[in-house]
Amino acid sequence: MNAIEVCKVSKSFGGTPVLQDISVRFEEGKIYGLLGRNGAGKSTLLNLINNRLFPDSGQILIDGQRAAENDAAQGKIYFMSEKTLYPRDMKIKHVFRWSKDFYGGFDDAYAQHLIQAFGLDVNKKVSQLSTGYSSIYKLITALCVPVPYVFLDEPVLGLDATHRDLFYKLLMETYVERPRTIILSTHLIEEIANLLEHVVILNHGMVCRDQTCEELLQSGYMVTGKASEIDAFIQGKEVLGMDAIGGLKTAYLLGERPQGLEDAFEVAPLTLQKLFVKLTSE
């Protein structure tokens, strides 16, 4: 099976470890969420995969080929990040033309559909775009180049709520029509939760969770009730964290939900964002 494989990769900067013996696999035809707090190592991992940094140890393979210094392997990836790599005086329509030449193809018809949907002026130069529209032209490029792996690092930076909602809709539209591997790295976890099939969480430079989204959300539950009763209930259980308001407490627990628990407490499933916060809190 084709995949991107990160095998026992470590990376340090100035003697400070950022990634520590990371192993993770991004398989073809899935939407992944790569999540982590600031400084967890997400951007470093993405830059290592995309040959913008080199690991201190370990290796990265793209469809079985070494990723580093390998044009054939790197040609299978599009990496959207906050950095703008095109000349600032280049017009957006020329960005799309260059992308077509570089990647050996570009879906011009779908690009026109996206340009109209977002209201992008392709005659503007890169330097003339707002933060939101700078993200938009990169997103259009990402969705229109013919590559099997698309990495989107903070893809909705600067987008208003309407444009973010439109992007999520279009992302699923193109994914259904042409399945490929999409890796989303963002802090807006609630907004992307229903898009994800698999979640990789980094914490302190290590893999904290690597599971399907369904498995992750079914791994625990939360209960709310009187503080004294919650304190008694959680004894001997694996507790992720607690919140207290007045005389009430909410406990976030891992494990199978006991039968009949709803008779004593208010019970709810864990959300991806709440689970993430509790897993990565100090």
Contents of the next structure:
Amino acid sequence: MNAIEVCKVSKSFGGTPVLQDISVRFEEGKIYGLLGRNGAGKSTLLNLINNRLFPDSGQILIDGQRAAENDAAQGKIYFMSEKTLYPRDMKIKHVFRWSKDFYGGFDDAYAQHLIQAFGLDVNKKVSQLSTGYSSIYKLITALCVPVPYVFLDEPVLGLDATHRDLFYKLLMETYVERPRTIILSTHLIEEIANLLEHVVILNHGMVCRDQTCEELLQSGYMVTGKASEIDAFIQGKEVLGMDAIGGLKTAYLLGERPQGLEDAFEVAPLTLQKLFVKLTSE
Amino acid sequence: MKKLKSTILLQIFQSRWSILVYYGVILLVFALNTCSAWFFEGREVSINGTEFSTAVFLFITAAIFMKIQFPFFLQNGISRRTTFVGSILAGGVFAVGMTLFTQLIALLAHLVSSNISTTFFAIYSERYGYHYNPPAFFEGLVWNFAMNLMFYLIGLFFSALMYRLNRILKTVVFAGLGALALFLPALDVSLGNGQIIQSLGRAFLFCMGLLENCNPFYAVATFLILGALFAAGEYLFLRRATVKK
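Starting from the form predicted alone above, please write out the structure of the form predicted together with the partner chain.
Okay, now the whole complex, with that chain kicking things off.
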């Protein structure tokens, strides 16, 4: 099966380890969420896969081919990064034109549709765009180049709520029409939670969770009730964390939900954001 | 192969306006010079230094390679190896094109006025009996091409070196070169009776072919060997270059 395989990869900067012996696999045709706190190593991992950095050890394969210094393998991925690597004086229409040249194709008709939908002026230069529109032209490129793997690092940076909503809608539309692997890395977890099929959570340079979104959310539950009753209930259980407001307490628990719990407490499934916060809290 | 071609085309595309402006300025200066010669009878039409200004232009074009084109190539999934080969081949295309155009301007000047004063002809006129003839034109083309290519490759090397060095090392390199240029002549005079400068001068004359019957092909060989060394240096710095934060 085609996939991007990251095998025992480590990377440090100036003696500070950023990624430690990471192994993760991104399979074809799935939407992944790559989550982590600031400094967890998400962008470093994406930069390593995309040949922008070199790992200190380990290897990365794209459909079985070595990722580093390999034009054929790199031609299968598009990485929309927060950092702009396009020349500042290049016009947006030329960004699209050269993307077509380098990637051997570009869906011009769809790009035109997206340009109109977002109201992007393609005659502007890269340096003339706001943060939001800078994200938009990169998103359009990402959605229009014919690659099986698309990495989106903070894809909605600077986008207003309307544009963010439009982007999520378009992302799902294109995914349904042409399934491919999409790896989303963002801090806006609540917004993308419904899109994700699989979640990889990085914490302190290591993989903290790597499982389907469904499995992850079913791995625990939240209970809310009187503080004293909650304290008694959680005895002997695996507790991710607690929140307390007044005399009420909410406990985030891992494990199977006991039968009949709803009669005594308010019970709810874990949300991805809550789970993420609890898993990655110090 | 397709990607390599795209890397070359991109570099040409990125430099198109600056090349047009560069030749526009040269042609404008030439036209003004010609007009003033018509107004003030007896004044000669001449055009000087276009070869060196073209070489310097190519150096500057190459010197921004790592800042502008390299990140763009990384964005588009191009390996450093392809980037390197593409940069050298683009340098070849620039050197050929700009050599031809610069020499055509010199030829035009020669047609307007018999007083031709290209740098190449000024250096090697003895070889051609002080007459600007077809051999002078064609050998001038080869000499110019080799010089332009070398300057482009020096620019690429400089660009890759500066990209890899941190701020402190950049300062050390610039200060070191400055100190060398400033103190070497003084040290040479006071300690070595000017032997170092004299040797360097002789080496320069030999490499330019001026000690060997004004043979420009010595200079061509020197330019190409130096160009190859700088290209190798560029590759050494480029092969492990990473995207900057």
